[in-house]
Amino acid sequence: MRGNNVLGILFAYVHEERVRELTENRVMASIPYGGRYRLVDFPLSNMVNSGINKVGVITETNYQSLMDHLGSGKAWDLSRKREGLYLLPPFGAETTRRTDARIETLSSIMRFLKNSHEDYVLLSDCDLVANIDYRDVFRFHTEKNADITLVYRRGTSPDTDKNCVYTIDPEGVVRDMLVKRGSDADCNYGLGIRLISKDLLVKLVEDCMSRNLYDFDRDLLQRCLPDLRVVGYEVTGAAYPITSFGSYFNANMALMDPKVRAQLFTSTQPIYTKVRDDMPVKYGLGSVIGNSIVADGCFIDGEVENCVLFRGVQVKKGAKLKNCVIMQDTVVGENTRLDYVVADKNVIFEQDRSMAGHQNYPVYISKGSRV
């Protein structure tokens, strides 16, 4: 199996309710991450690096920022006369969806699926920060003669009531599956990535729709376990599912570890994103920077420690930031102190302000606020 024989499908909106603070005005896929990226950059770059040259991005609501970010797909080499990037709005479907209505969503894009010449489909959510070589998944799927391959990770479940947990035998075959479960001990939890043949996917979706079944995990995957050969592919590298606001904060803070950065950002498997030409970072004479990620276009004249600063952030003289995630074009006024704060885009902190959260409960400041 080669990447050019695989159609990529990204669910841009799935699991938005888990991080409602960040998805109030944007779709899950367009949540900013790591100073210059969006969550969609990771699965989309993984697909492109694995040879997939046709990707459909399924949207629902609040997808204006996602459209602006993706554009024609040029940054991912998906701006092409044939194939390339397709934005799939919720045409032919209800505007109010159930919590998990991926079957209904796939039914609404059935014409797109049937008109695609690829023989396989790679389905992926956009709530995972990871660098995965899908070519290994393709080989595993072929070697195991699988009908469906589920990508999972072994470890402590990031959320005890929102994950799929798999029981996998030594041959890699999935024998049992628990939906919306987890475990405090080590378990095999799903990462929201599935590989399946196109014809089988179409057949299963049409069967579920005819039976009024809409939950992808429960009504499609769990129901077909006895009849199909379903296998699990384990991801062992750095992987951060965004299952809550706290997990989003921790995923950003994990970038302070050089080992994590080395696994997420490699020269052979780069993560692409929309280019924003900006000046280099300007550091004032009194600035102090320690163990932080600072994007281009920032102006730092205060103290920054253990922080992620996005493009265009200004830290004025006397300001002290520690353990913060500060998004694009935010201004931190003079003598302001922030600790465990996540500030969305275009926030203005006036001078002499003080705000502190906790590692387990960082403070969130919504987009465009003035503090």
Given for the second form:
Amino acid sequence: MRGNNVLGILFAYVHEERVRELTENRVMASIPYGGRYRLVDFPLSNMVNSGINKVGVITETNYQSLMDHLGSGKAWDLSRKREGLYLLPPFGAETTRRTDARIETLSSIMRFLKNSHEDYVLLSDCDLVANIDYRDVFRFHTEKNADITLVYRRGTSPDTDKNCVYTIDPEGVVRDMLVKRGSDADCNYGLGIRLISKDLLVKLVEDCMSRNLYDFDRDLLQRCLPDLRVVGYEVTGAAYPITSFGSYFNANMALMDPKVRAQLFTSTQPIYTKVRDDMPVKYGLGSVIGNSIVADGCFIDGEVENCVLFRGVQVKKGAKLKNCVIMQDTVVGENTRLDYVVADKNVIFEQDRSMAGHQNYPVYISKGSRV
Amino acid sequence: MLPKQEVVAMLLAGGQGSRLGVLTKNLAKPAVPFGGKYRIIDFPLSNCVNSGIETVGVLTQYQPLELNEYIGSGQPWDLDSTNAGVHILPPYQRNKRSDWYKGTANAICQNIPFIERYNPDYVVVLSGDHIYKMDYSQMVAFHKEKDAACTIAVYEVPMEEASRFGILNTREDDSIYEFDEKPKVPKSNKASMGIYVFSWDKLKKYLIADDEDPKSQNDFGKNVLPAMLEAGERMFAYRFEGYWKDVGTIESLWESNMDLLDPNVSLDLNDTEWKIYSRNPVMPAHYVAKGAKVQNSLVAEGCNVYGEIDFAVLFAGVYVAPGAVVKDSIVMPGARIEEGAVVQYAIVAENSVVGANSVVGERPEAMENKDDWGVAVIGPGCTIAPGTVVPPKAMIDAEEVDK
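Since the one above is the form predicted on its own, can you give the form predicted in complex with its partner chain too?
What follows is the entire complex, opening with the chain shown before.
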């Protein structure tokens, strides 16, 4: 059955500076991932699969590719008369946002928030690849009688200085939270997903605005810890925060593990994406392929090993690809060799080219380049 | 009254397709999977949309459930517009003379009210069992230019095969003077493709006359078209060039899938100007494991390939285990080929499981008696026990396996 009492809000743009290469022409949310997805597909599909049927997507700049991807929201079943998908660009009816500070952003969509009849709001960033059932988060929130629930994962932090690190007591209550930190040892790092009642969110945002406080983590969440009941919900299993170019590469490569794929792509909670109506992959005579993910519309005549190939990629005869992530419609010419290369969309590698990066430093080729 | 549509297409999708055996036991022929991610009906539907035809009536009768579900609102083909779009037209009860569709002409005749709502000038009649890409708008333009009552698309077949087809004999100007159904001595090699363009006022007149004739079998080829020719209506043959295949039999269905793997065959499914649309499965990109061997094949999303495939068409969500071999075969959505199994010259239908070390089908060159050879078919939902040998030409039915 559809419908629950939760409104979804996606911050499509946050943390773009962490993967500057990939966000030059697009927002964080529309970074291609895993052969056929964009990062937004994960939080958006999770929301829809969890019964959330009203989602607002907040954008800042560069959001054309995201609008193109989301369209009316049909692919996520969000194109409907009751509720559905709402794009919230910076130029609203009454306000024009000038900063990408989250609190000001939320303040600028106050009317949207207040007009929504849902009692709860799930706020999510678009930099996490994971399949999470938010119904479990909601249940936890209710059981713990929480004011705010923060979703975290336990392990070594993805970065040394970019995480929210929580101290959580055995009850599940967040006792302390450090912003922009990391840890060598196991820690509880935030995944950028928060559940909060709508009235409380409105109150906290208005309070911050009236005090000239703009940092969501420091000024809103951290300040709440002493007075409100903030709890942590632990996610186990596959979850890949995209916090750097390296982590983006590794998150793609993680898909070669059948266990990871089984956790990310379940038949009961599928990840939806825009349909492109490509034909199935055509493998030619003499093609050699191993340990690779290949999306529809590819033509493979060369050799491919440990690669993620997006829709419509062409690998010509004699080409050898190893440890590469090749995005939509890129063409790899005859006898070209690539190793540890991330090629953006519509790149053309001519014949007999050779390029190699390193495991720690894959080479990035920007959108539409000709090599 | 709905806005006028110059052309309305009527797609005959009600036939049983009995020659496809177990594949169409619980499924209408147009819904049979084809080419890794399509179903047969995607071809005429996509042709309609790409030709600018916005209104399509799909006449269903035999096992319509899965076909209806597949077509749904018509959204995957852009056929969900407000005042036009795709409509499923099953036979229905009326206050007198309720009946099943008795023949192809009767199916259209029973839906005259549907067609009239759009006040069309032309009606295109299509069938749901051919694989081809065709611009119907060019055929309609030809029909207008010739001021014809009826235009029939023809395909030039090799003269020695002409006796297997319905042949049209034409004059210099492509006007038709004779129908020759499976002639022993063919006078021409122009085979009817089962694609007709009619001027609606003419078609309506002949459909009503045909309906009033108790002796008629209410069939286009047998009754309506000969009646029109006899009455001296202007009828023309429209020559089609390009790939066209009737996939009404197991052999032709298998061959047509294999044609997709042949670089010399002109059916291009990758043409962005003429896409074949389909309802896409929600599955991740496919995975090919280390040690797998993949050549000359089509592989759809959601597949996991650990074994060896050569000249194979794998539909969405197929699993080929390590050590399994699939050659010259079609494996339909959700099927599993277990370890060590060998599948060759076979069609494995949806959600079947070929158990470990089973052998399905045989290479024709390995047969002593070539007449015993044929494509082996594993029906939908069959579980073949490990170590089973399924001979060529066999057709395995899930219900009989259970017994």
